[in-house]
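Quick heads-up: it's one chain on its own, the form predicted on its own, in structure tokens.
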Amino acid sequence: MLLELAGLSASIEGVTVLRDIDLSVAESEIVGIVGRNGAGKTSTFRSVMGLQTIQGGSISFDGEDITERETHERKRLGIGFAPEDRRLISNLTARENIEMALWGTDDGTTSVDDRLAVVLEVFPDMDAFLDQPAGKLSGGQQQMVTVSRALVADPNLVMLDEPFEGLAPSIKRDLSESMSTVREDLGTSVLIAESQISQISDFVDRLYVIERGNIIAETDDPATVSDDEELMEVISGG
């Protein structure tokens, strides 16, 4: 497995937010994690990135235990992260925000322009606003920049936290279609979190359902979740 969480528990300021999580992502796989707001999706991602206090269990990446590794080390090992709140610097251009992800990663073999060209294959429309300040971009444009920043360093795994939140239907469609490019053309595995299963059911290989910090279901057929009234009520917070 590329990424494996085994019995992972985590806390925020002493409050347990994840309980005995078992989750995995294989190479060239797109895995979804779905749950209502506050169910534990972001805490799972932050734990993988070393931004959460781990109470128990382990995190392995590409066969290496990274439970105690620093966040910058995890990035260098090949984990990209596009957070829900985007965290773009508004007075820097889209290009500059993306290039920030390359600071300290230059191996002398690939130029910044070459790496930008790769993410432009995923989001060709981004070429039109690369030199505009991020703060003046639309929500959909900002999301393209956020995902591109996570992809530009050529990670083995990219984690996307609620990437469809607040986007227009046409932008959602474009972003969904880009997932196959990320996997097939870039060779990058994807772990994607969403509160609405309909946003990701068409392209994920496997799906986890999380509630109150627990994985309560796992399937390779998202339709089984969509057809389960009890699970859908949990996901919707009903």
Contents of the next structure:
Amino acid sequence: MLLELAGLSASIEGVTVLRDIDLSVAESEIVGIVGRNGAGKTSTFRSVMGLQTIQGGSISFDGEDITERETHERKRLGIGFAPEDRRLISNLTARENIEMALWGTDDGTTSVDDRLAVVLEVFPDMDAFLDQPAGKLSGGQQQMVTVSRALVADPNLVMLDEPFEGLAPSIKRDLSESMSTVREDLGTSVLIAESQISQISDFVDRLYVIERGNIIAETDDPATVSDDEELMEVISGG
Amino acid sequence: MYVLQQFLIDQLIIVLNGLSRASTLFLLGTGLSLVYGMLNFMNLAHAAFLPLGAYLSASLIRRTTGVVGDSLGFVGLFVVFLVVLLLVVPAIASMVGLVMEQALFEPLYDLEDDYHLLATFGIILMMEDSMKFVWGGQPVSATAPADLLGTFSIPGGTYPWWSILTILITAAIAGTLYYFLEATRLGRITLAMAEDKEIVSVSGIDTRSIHLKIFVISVGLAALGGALYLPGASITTGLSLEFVILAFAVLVIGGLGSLKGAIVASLIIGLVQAYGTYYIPQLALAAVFLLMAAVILVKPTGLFGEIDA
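Can I have the other form now, the form predicted in complex with its partner chain, not the form predicted on its own?
Starting with the chain above, the whole complex follows.
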């Protein structure tokens, strides 16, 4: 397995937000996590990136235990992360926001332009606003930059936290279509979180359902979740 | 005619005094602002690196003058003084700052803001007493660099070239800092960290290493402020406490984390103090705080209260 969480528990300011989570992502796999707001999706991602207090369990990446690793080291090992709310640096240009993911590991052997060209193949529209301040971009443009920042360093795994949130339908469609490009052309595994299963059910290989910090279902057939009224009620918060 | 001429000369001297004062405040306040911007850490003890720089300068200038003063000509001695004040003193102070960062400041970062203020104020007092222990409680001066440069004539008096040099050096440093933040990778990362440190870390950048570099630069700038301040004035204990209040005013008026704000606020405070000292000396300091209160009321984030270069 590329990423493996084993019995992972985590807390925020003493309050447990993840309980005994088991989750895995294989190479070239697209895995989804669905659950309502506050169910534990973001906490799972933040735990993988070392941004959450871990109470127990372990996180392995590419066969190495990274539970105690610093955040920047996890990224350098090959984990790209696009957080919810985009969180671009508003005073840097879109180009700088993306290239920032290369600055920490720039040893002179990687061509920044070459890497930028790769993400421009995934999001060709980005070429038009690369040199604009990120704070002045539209929501859809910002989302492209956020995902590009996570992808540009050629990670083995990219984690996308609610990437469809607040996007226009046409941009959602473009982003969905880019998932197969990410996997097939870049060879990158994807772990994607969503609160609406319909956003990701078409392209994920496997799906986890999370509720109150617990994984309550796992399936390689997302349709079974959509057909399960009880699970859908949990996901929708009804 | 004579009255008008005297008025204009007075204005020129007040403005030059204000710019000289602003130079010291900028060198102190900008580092405080950069570090606060990156870590949300209000390090009041930053102000103590200004007198540390001044005291170190006093010792080194006296030593230099004693050892090579007679053997070097004007140019040679002036170059030696510049090397000591611009490079050696900031370097020594930065090393002291680096050790203090790891031993005293770093354990405080995760605490609440109130603890930052209390603990770093305690560290100011500790540093003040340490400097008093090393250099004594009497006023210390070392005017050799200013004496070497001398003064230039203006109608009715003279003005020291050292103050002009201080203003020019500070202007060059402000320009360099602007270039650093706008055009270098480390500068861009510094701005990014001021806005969202976590995202910078997620992008694979070792934020702790970046922070240490900026901290060392900031301490060096504060010490440089002291080094440039010393030849024109004597220093004594308590200087940290005088300057910490003014540095805090620079941050509040200019806006936290803004270089542009630090430049403008230093200029405003320097000029307000210079005019206040000339016209109403009893209220010179009060005028600064009235101004600070007015800015807080009108624009609580300061004049340039957004993260920018």
